[in-house]
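A single chain comes next, written as structure tokens; it is the form predicted alone.
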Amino acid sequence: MIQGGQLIGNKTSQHGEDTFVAYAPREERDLPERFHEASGKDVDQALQLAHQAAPTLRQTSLEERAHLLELIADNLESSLPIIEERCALETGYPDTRVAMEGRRMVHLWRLFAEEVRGGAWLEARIDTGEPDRFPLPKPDLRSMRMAIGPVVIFGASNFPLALSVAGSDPISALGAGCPVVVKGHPSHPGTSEWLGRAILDGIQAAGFPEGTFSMLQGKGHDVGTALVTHPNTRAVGFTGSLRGGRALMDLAAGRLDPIPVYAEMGSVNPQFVYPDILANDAEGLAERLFASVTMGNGQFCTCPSIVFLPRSKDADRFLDTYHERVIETPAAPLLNTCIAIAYRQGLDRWETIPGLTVRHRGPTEEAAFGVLDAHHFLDQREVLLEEVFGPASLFVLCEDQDEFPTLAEAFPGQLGASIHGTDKDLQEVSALLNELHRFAGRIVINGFPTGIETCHAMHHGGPYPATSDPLHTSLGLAALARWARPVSFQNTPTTLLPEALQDENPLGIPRLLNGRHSASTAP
């Protein structure tokens, strides 16, 4: 049974005198159950809670870890028939789609798991003194990443299981060795009820500390501010809109003590089209880009949004393909009533901009598309840069490719970003990859940037205003790195020395050992 409190340490909550309830978007109804929220005892109870927890946590060994994570993984996986029929219900997302992004979430913590178990993300570093160094002595100094305490998450709208609750922030964390309270969102609270509970279940059996996880309900902003300014909150992770990730940021830079908000705010990932691939596949391309749109009903901060062709009979061809996927598909329901209502209004905006065509758009919440010159797309690029978020495009067409470094100096920072051509056409690219390396944390070749492999050399950032810190990554094993900093230790005895950093080397991970990669032990 969903019971709609709040899950504080080993406890529920039902504090909040206002309640709200969940929509289901497929059935067009409001459900049945009611959820209180999260009032500000309950912000205080849990990071005390939390706060409490954190320096036995920041103890715990590797191995005590992984098996935490993996614990939570077993939980998940046999309570995810229920939480995929839930998940499915609060978002109108097809059964398929939940199906597979609950397997991704299971295999996310098993995932973090074994690189919490490697050590390798502790950064280990060992700079063995020299006590008879002329004219003075070398220190004996060695440092590592140290968790950083209490870790404050907002759930995201968009994925329910694996960027949610249960999803790569609140893992990352939690591997790390910091305590976690998460803010579920409020369109899918019956879900990070059931996801909430099978973590509790999981950090009951590890013997981790009360405090360790706690889970607060919200629709409005009052929860989340009362989070973010808590003293006891070391950083904060949210994946969300440019505008919400802004008001958490100015809030953190405000407090007494500023913390980092790792915030991860969408883009529009602009995609290069070159004249060769156009000429010998402009139909198959014009296909994939409608799946990479579509994925997720447009729901996705990696959706490529502006695509710029060269002008060309061809690229008209890819339009008309483009544009028969969009009128033979039946439109899905959008995650939320608020979400709709911008997408609507984001299309509003596209028929109000000088040259602009929106060739489709359907009466609710259909795919749309638009078509534009380069010269209307840089008078009006401000404006155009703005994300709509849903399944809309936006074609802008050049004179030719030549074009393509100029529009490229128009975008600022973005989550990702793709070239297509053949062989022949990436002989001619090297301008305009230049200029990506300035805005893009992913750049893609000849491919979308939908679909995130969780691996170590994927980067899910870019510079703002795609995310609030663009040397860090929400997606992929990196994201530990956000939620432990580094401590340097000068000629400390070895007894007081984390394991990690001991000559011996008694956890067996690869350390930098007087500027050389190595696993051994410190001589």
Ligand code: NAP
Contents of the next structure:
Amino acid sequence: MIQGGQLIGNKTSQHGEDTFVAYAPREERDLPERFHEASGKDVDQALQLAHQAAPTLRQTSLEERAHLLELIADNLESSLPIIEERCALETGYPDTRVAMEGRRMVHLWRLFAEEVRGGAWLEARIDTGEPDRFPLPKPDLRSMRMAIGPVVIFGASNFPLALSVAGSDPISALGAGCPVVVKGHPSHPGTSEWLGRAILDGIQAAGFPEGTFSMLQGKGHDVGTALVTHPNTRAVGFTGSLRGGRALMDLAAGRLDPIPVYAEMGSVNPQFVYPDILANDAEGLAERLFASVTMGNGQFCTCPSIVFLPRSKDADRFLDTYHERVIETPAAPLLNTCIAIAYRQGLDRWETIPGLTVRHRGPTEEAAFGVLDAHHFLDQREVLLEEVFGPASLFVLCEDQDEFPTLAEAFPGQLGASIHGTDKDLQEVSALLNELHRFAGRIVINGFPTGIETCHAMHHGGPYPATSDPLHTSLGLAALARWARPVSFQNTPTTLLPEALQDENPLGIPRLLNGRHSASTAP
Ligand code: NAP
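Could I have the structure of this protein in the form predicted together with the ligand, to go alongside the form predicted alone above?
In what comes next, the whole complex appears, and the chain from above leads the way.
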């Protein structure tokens, strides 16, 4: 049974008097269970417990943390039927999509467990001292990443499993040795409760201290504001809208002790289509683009929303095929009423833009698309670069592909950007590519940014406004680095060093030894 309270340490609390309900988008009805808004007391309790747990967690071994992640993966896996049932109800996503995300979530816990165990992410570095160096002795210096302390995490509505209570942010923070307090998204509170319970069971089974994990619910900004401004919070992980991420960044910067906010936000992910591929595969490319735009009904931060094409008969064929797909595809529900209203407002905004023709728009939440020329795009870029979250795409017709590098200059930070071209086309992309190096977190050749592999080389980030910090990623194994800061130890006796930095390398982890990569022991 869903209890509708907060999961604070090992207990369920229902202090908050205000309650809210979840909404079932497919059935267009409110669900019966009431969820309590976390109170100020709940926020304080969760962060006091997290603060108390932090020193113990920092000292846990890599093996203990990896084991914890694996236990939680097992718990989540065995609870998948109930989690997925609730998730489908609260999101309106098709069962296949929910099942795929559920498997991905469980896989992420196991993948991060392996990464934590491997220890490379600690970035252990040893520069051995030279006491006799002339004219000054060189100190012995050793550094590694160490857990920063309690982390507050906000998940987005559109990935209720893989980017929420049990998603990449909490996994990486726990793996790095940080206690976690999650704010559940009000769009899927029942799903959040099931996920939170599975995580807590794993924490108790692994013998980790109370306060290692808490989950608070809330609809409205009060709970989030209290979490970000609480003195015990050491960092924030956020996945969601630019508006929400920016508000939390400003709150964190306004603290007496500003803390980092790793916000992963929205993006329009430009696509540049070259003429030879258009001539050879206009219809196929249009089909693939449509499949990418409508994946998750357009509710992906990596949705390829702006497409640049050289004006030609081939471009017309491309647009005709796209149009056919749009017309024949029925509307699917958007995640919640706020997103649905924002989608319609975004399309209304497009209708007022000079030079922009909205070629197709349905009465409700159907896919939509607009067309304009490059000149109008540049004139109106500030409005056009605002994400319209949903299955909407904008096609910009250029005189020829030589305009692409100049058009690309219009873009601030983006999560992804793609170039589509044949081998012949790809011979002339270097100026455009150089511009993408400036603003894109991930550059895709002949593919779309939707679909994110979790691996070492994945960077799901980019300069502001794609994220708050271009140096870090929220997805991919490098996500661990956000929650562990580098600490140097100077002339420190072995007995006082963490195992990762001891001469014998007892953990057997890869290290940088006097500038060379090594898994061996120090001299
Ligand atoms: P959202 O409205 O920003 O909500 C995300 C979370 O932040 C919610 O828990 C929300 O809680 C909280 N929040 C938002 N504004 C706040 C504020 N001013 N103060 C305190 N808390 C605040 O985002 P969403 O609608 O769930 O997700 C859609 C957006 O996420 C899209 O823009 C999409 O592109 C982006 N997204 C990005 C990524 C990525 O990896 N970059 C991935 C998925 C989605 P309350 O509503 O209770 O305040």
